[in-house]
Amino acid sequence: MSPGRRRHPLLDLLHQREGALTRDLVRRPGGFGLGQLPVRLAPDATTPMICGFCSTGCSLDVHLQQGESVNLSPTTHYPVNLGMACPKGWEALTPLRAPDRATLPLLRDAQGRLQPVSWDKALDAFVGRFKTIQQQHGADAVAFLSTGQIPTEEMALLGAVAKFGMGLVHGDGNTRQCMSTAVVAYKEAFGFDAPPYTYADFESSDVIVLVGSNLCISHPIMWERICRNPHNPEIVVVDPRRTETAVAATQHYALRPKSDLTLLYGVANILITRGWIDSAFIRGHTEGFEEFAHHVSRFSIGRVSAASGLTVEELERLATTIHEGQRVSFWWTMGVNQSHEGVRTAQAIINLALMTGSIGRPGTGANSITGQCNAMGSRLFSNTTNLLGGRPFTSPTARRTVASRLGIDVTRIPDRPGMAYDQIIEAILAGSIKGLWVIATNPAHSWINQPHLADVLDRLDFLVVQDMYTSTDTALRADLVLPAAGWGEKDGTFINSERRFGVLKKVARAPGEALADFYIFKLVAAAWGCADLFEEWECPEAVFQILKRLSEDQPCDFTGIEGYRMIEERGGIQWPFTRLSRSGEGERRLFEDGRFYHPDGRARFVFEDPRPVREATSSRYPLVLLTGRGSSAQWHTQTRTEKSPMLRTLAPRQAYVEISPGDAADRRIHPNDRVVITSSRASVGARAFVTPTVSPGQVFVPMHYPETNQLTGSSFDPYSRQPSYKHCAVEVRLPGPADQLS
C-alpha cells in the first residue's frame, strides 16, 4: 500500500477471514492486497474446477507448482466433458496474467484523467456520487448492468445489496443478450425456466434438430457429444448460413433469414394434416393445442415455400424426418434467441417437441443452450428479472417467502421488476437515469447500435465499472473503476447449460489490490451502511446456503446439496436436487412424469403471427447482415481471448465479413480485397472473405469484432426484450477516395 494511504476497515476484516484460512500470509513490497494471499491448497497440487467461457460447464484440472497455477488439463471423467476440453478450454489461465490487468481502483480527476487511489477513497465516491444523484434524482436514477461470467454467490450477492440495500429498482445483465428469449418462452411454456434436458440426450436421439446454432463452433464439446452417438442419427440444421456444423449435418435447410417461425409453423401443420402427432400426450399434458392447431392450418406448404425459400420437397422431407425419428431433441441457440421475434420462435420449438411428444424421455426435448458459463445461475439468482429463486417481484407471497427466509424487512424489496437492458440505456438517453454500474460485462463493445450506446454513456453523471481489465472499452469511458479478480481468482459456483452445479475455486492471486467481486460487493454495503443486512452472507460457501433455503419449494430446489464438497465428489449436480430426493445420480432430465410447472400440471401451447422484421433490405442497403461467433478460440469481445498469443494464431486478428461469389462479382470485390460494409448507423472496414458458406444477399460478420455492433440496429423482441443481432440492412463496397479505414 502507497504511503499514506488509508485502508478501509473491512479489508483488513477479510484478511484476517482469508488469514485463518491459510498458513500465512505472504508479505509484498507495499504491502498486502488481499488478491495477493495465498491459494488454500497445497503448494503441489492438482484440483478440479469448471471452465469459465462458455455454458457447457467443462471441468478442468488446474495443476500448481509451488503454490502458482502453472497448467491445466480436461478432468478426464467428469460427466460433461469426459477428458475434452475446446482451445478457450486450454488457456483459461493465460487471460489472468495478462499485462493490462486492474490492479488498483482508478478515478477519474478534474482533467480527465484516471487516476490510482486508495479503496477508502474509491468507495467514498462510489457512495458519495451514487447517493447524491439519488437524492437529487430519486432511488431510481441509478442502475446497474450485471453480467452471466461470475458465480453464482457473486451474481446473489450483488442483486441483493442492489436491491434490499442500496434501494435500487434497475438493473439487468448481460444475459440479456442471449438468454432472455429462452428464459420467457419456458416460463410461458413450461411454467418455470427450465431447460429440461441433459447432455447424455446428445447421444441418444436418433434425429437431432439444431436450429440456429452452430454448435462446432459455439459449444464443441457438445458436439463432441453428438459426435459420440451410436445411433447413426439424423443431424438436421436449420440455419440461413453453411456453417460448420451444416457442412458435418446429413441435412440442412438454408432458410431466407428471419423466416424460421413460418417454417415452424408449416412444420406443425404438415404434422398435424397427416396425423403424425402424440395424441395422449397432447391430451393428457397439455392445454391450447385445439387453437393452435387452428392457428398453424394458414400456414400451407406453399406458403411456407415461398418465405423460406425452401422447396416443398424440403418441407415435406423435413417433417417426415421429425416423424420417424423415435427419439427427437430440437436444439436451439442464438439464432433463434437474437430474434425480433425469438420468443414465439422458440415456442414454435416447443410446440413441435410437445405435438409429437418428444420430451421428458432419453434423446429428447425442447432444448435451449445457453451461452455464457453461468448464465443460468444469473437467471435464478442474480434478483435482476427475477427475485432471487425465480420468483416474481409482483407477488406478495414471493416478496414476504424470500424477506422471511433473509431475516430483512419485506419493504426492502420492490414491488416491481427492473427496467430491462435497453430500456436501461433509453432512460439514461432520457435522463432518469443518471449514474450506472456496470459489472464484468463491455456493454461498449456488445450492445447492438454501437453509435448510439457511445452518445448515451457519455450523458451519464458517474459510470462505475468493476472489471479485470482497465483496456475495456467501457472502463475506458468510467468515473471509476474497481479492480476485480478473475475465473481462478474466486470461490463460488457456475450453473451449467443442463442445470448442473459446478465448483469454482481460488487457484490464482489476484494482482495488486484487486478483489473478488464477492468481496467487492461486501465492501460497497459497509461503505453504504447496510452490511447489517449482509452479515451471514460471509463467504461464497455461506451464501450457497443462504440459495439453498430460498430454493425450496421452486422447481430448482438443491437443498439437498450439502455444499462445494458434496458437488465436486458427485461430477456436479443438477436440479431439482432436494432433500427428500437424494438420488438421481450422474445425468438427470425433467418432466419424465409429464407434468409441468404452471398449477394444473400441463404445458402451453403459445403462438402469434409472424411479423416482419424492423429494416428490410433495400436498393441502398440490398444484403443482410448476419453476425455469429467466428472462432470456437473466440469469446464475446475478446477481453480474454486477445490476450492468449495461441488463441489469437487461430482467428483473423481484423474483422472480415463473408460475402457469396456472385454479391462479390457484381461488386468486383476479390478475395481479401479491403471492403466497406455500411449500414444506415455506420461504416467500417473489413477484409473480404469470397465464400458459398453464405447465399446471394447475406454476408456474415463475426461478433467479436468492435466494428460488428457499429452497424446493427435497436431491434427489439417485445416480449424478451433481447436485441435482434442477427438481422440489419447493409451495403457491402469497395473503398473509395473518401473512406478513412484503418
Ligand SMILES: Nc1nc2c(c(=O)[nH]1)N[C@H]1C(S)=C(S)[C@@H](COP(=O)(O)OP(=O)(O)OC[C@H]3O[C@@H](n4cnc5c(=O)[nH]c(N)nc54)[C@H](O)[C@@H]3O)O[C@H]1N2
Given for the second form:
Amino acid sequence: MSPGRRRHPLLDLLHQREGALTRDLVRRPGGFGLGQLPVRLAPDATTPMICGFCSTGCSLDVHLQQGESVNLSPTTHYPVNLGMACPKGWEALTPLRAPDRATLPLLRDAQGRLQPVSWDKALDAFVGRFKTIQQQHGADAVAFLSTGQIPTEEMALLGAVAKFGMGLVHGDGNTRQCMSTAVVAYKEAFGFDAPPYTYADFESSDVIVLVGSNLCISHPIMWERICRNPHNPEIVVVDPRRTETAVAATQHYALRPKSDLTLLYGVANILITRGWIDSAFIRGHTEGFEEFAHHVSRFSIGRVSAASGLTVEELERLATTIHEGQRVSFWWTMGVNQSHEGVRTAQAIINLALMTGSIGRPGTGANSITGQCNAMGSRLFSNTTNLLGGRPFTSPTARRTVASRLGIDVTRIPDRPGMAYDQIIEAILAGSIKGLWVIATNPAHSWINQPHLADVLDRLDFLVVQDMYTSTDTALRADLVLPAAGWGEKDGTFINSERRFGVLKKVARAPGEALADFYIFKLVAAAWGCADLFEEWECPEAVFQILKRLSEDQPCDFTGIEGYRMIEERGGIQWPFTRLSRSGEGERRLFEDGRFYHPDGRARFVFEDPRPVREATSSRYPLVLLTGRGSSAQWHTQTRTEKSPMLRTLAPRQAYVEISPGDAADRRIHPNDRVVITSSRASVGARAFVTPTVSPGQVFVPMHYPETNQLTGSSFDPYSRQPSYKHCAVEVRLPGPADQLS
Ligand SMILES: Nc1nc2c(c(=O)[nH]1)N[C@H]1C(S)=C(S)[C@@H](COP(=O)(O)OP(=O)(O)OC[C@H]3O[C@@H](n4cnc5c(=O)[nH]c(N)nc54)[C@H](O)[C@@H]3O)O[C@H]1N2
Ligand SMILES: Nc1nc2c(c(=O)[nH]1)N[C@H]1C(S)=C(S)[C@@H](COP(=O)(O)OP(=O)(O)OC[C@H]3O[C@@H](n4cnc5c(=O)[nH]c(N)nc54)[C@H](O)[C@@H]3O)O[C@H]1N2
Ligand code: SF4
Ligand SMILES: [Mo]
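Based on the form predicted on its own presented above, generate the structure block for the form predicted together with this ligand.
Starting with the chain above, the whole complex follows.
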C-alpha cells in the first residue's frame, strides 16, 4: 500500500475543524494533507506578504495565476522596503519547488535506511519512542530545538504543546546562536527585551555607528534606508574586516577581533573626561553612572590603543564624531552578539547611548539588529527562555497569569526555564537527554564545533527532524523526518527588527503530504493525548488572538491589533499597540518619555572587566578565524538559497578563505590555490581568496559552507550562552601529500 493512501483519523478531525474547504479535499481520491489545501485567494490575485528570510521584514507582492503563485515583486508602498528587495527576496518562491522537498514522513528502518511511512506510522513512532524515553529516563529526557524562521503562532503552539502538553522542560532555539546576547543585554539595561528603534531612525541620524554589522550583505534593504538619509551622515563601521559596509562608510575602525569591550570603555572614558555627556538625561533616567565612570576611568587612551590596535588619533576621532553628532544612533549585530563577552559588549554600546542621551529621539538609539525573519517573535512567544509574552518561568505570578489566560492548570507550567542550547547538547553527551526534536533549524551545519556535535547527535536514542527538505545535514541523521510546508505555503505573522508585525500567507500548496508546522504540532498534540488543552488554538489567527491576551500589560502588549486584516491595512504594526493606542500608522520608537521598563523607570549602566578569549592564537595556530555572512545571495546553511540557479550564480559554490596578501605570501599561497585550514578540531579544504579586506593575522570563512563550523571551538558568553562563532585559532597552508580533502 502506498504510504499516502491511508488517512490518519486525527487528520480527519483537523479537516472537519477546518470546515467546508477541506471537506472537498478529503473527498478527493488521494486528497490528504492540510498542506494540500487550496490557496484561499482569488485565482489571479496579487497579494502582499512578508519575506521569509531576514529580519528586515520586507513586503513582497506575490502574483497568482489560476491559483498558483507565479512570481513576485517588492511591495512599493510598504513602509519597510519602499519597493525594494534583495536577491533572496526576489527568489523567495524558487526554493519551494526543489526536488528534494520532504513530501512524506520518513522513518529509519531496521537496516538503518530512511523509508517513507504514513503520517499515522510517523506519529505512532514519535509518541511511542518519546514516551518510552520519558518513562525510562524522566520527562526531561526529551528536548526540542526550534527556530526564528516560522510564524509566531507556530512557535507559540510548539512551545505550548511541548511544555504544557508533553511535559518537556528543555527547549531552545537557533535564536540562541543569534540574539540571546541582545536579549540579556536589553533585559538587564532596560528591564525588558525591547529593541527601541524604528527604521526611520536610519534616515534621521546624523551619525550612524555600526558595530560588528555588515549591513550591505546581511540587511541590504536597511542599508538602502541609510542611503536615503538626507543629512549626509557620518557612517562609522567598527569591524576587524574591511567589509562591503566598511568600504561604503565614511569612517572604518578595523579593531583587533574581540577588543570591542575595551574600545567602547575607552571611548566612554574620553567622552566623560571631556564632559561630552548628557548629565540631565543621566540624572533623570539612569542608574549606576558614577560606578560606570569610575570603572572606565581605568581605560586610558594608551591602554585602549594597545588592546584594539587603533591609533590614539583614531580613538579621538571616534569619540569626537559621537560628541559632535546631534542625532547619534548605535547599531550592532553578530560581531558583538557572537562573542565570549557579547552581553557586556552590547551593554557597553547601550551605555554610550545612555550617557550621551542618544535614545528616545528620532535618529538615535542603542539598536540591536535582529537576524532571522521572526527572531523577535521567538524571543517573546516561543515559550523557551521566556514564558509566553516575555515573562519569567520562575515567577509564580507570571505562571498564574499565563495559566489563567490560557485556561490551563498552573501545575502544567514548568517553574524553571529550560536549558540553553549548549547545555542541551552537553546533557545529551552526559546521557540525561535521549530524545531530540529539531524544528526548522540545521544544527549539523550551523552549531559551533561540529566534530563534538556529531559525536553528541550519534548518542541520541531518537532524533526527529521537521524540515522542508530531506537533504539537510541534520535530516540525514534523523530517525524520523517530518515533512514541513515552508514560507509561502502557510499563514501567520512575523515580527521584524523594529518590532513590526507583518502577515504571511499561503500562496502555494505544499508538495506531497507536507504539512504546515502548525498542523504538525496539532497532530502531535492529538497523538500525545493532550489535544483538549489546545482546542482554542484552532488555526493561526485564533492563536494570534490568544497571544494578544498573553501580551496584555507586558511591554509588548498588542491588544489593540484586531487581527491580520488590520495589520495588512496599516502596512504592519509595531508593538506596543494597546487598546488605547490611537494609531498604528507612522513609525514609533520606544522610550520617548525617558521611562524604561525597570520598576523605577530607570535604565541601568551594566559593565565588567574584559575577559580573555577562550582560544588564543599560538605558533601552531597563528591566525584568528572570523566567520559570518558571505554574500546577500546566501542564507545560512543554504538549504533554501542553493535551490535557486540565479542565487547560485551570485556566490562561490565551494568554501573559500579570505587571507591577507602578507599572510598568503608567507605561506606561498597564490590566489585561488586550494588550501587546508586547520584548527585543533579539524582540517578542511578551501580556496584561497587573497585580499587586503582582512588584516594580517586574521582570516575569514563564510558560515554558509559546512566546513566552517568543523573548525570553530566551543566558547560561549557566560550570561547569554551565545556561541562565540567569530574567534578561534587556525593555520592555513598548502595541502601536503597526506591531505585527503574533498
Ligand atoms: N545574506 C544574508 N543575510 C543575512 C543572513 C544570511 O545568512 N545571509 N542571516 C541573517 C541573520 S540570522 C543574522 S544573525 C544577520 C547577521 O548579520 P551580521 O552580523 O551583519 O553578519 P555577520 O557577517 O555574521 O557578522 C558581522 C560582522 O562581524 C564582524 N566581526 C567579527 N568579529 C568581530 C569583532 O570582534 N568585533 C567586531 N566589531 N566585529 C566583528 C565580521 O567581520 C562581520 O563583518 O544576518 C541576517 N541576514
Ligand atoms: N560559524 C558560524 N556559524 C553560525 C553563524 C556565524 O556567523 N558563524 N551564525 C549563526 C546564526 S546568527 C544563525 S541564525 C544560525 C542559523 O542556523 P540554522 O537555523 O541552522 O540555519 P538555516 O539554514 O536557516 O536552517 C533552517 C532550517 O529550517 C528549514 N526550514 C525553512 N523554513 C521552514 C519551515 O517553515 N518549517 C520547517 N519545519 N523547516 C523550515 C530549512 O530547510 C533549514 O534546514 O547559524 C549560526 N551559525
Ligand atoms: S532584505 Fe531581508 S526581508 Fe528584505 S528581501 Fe532581502 S532577505 Fe527578504
Ligand atoms: Mo542569526
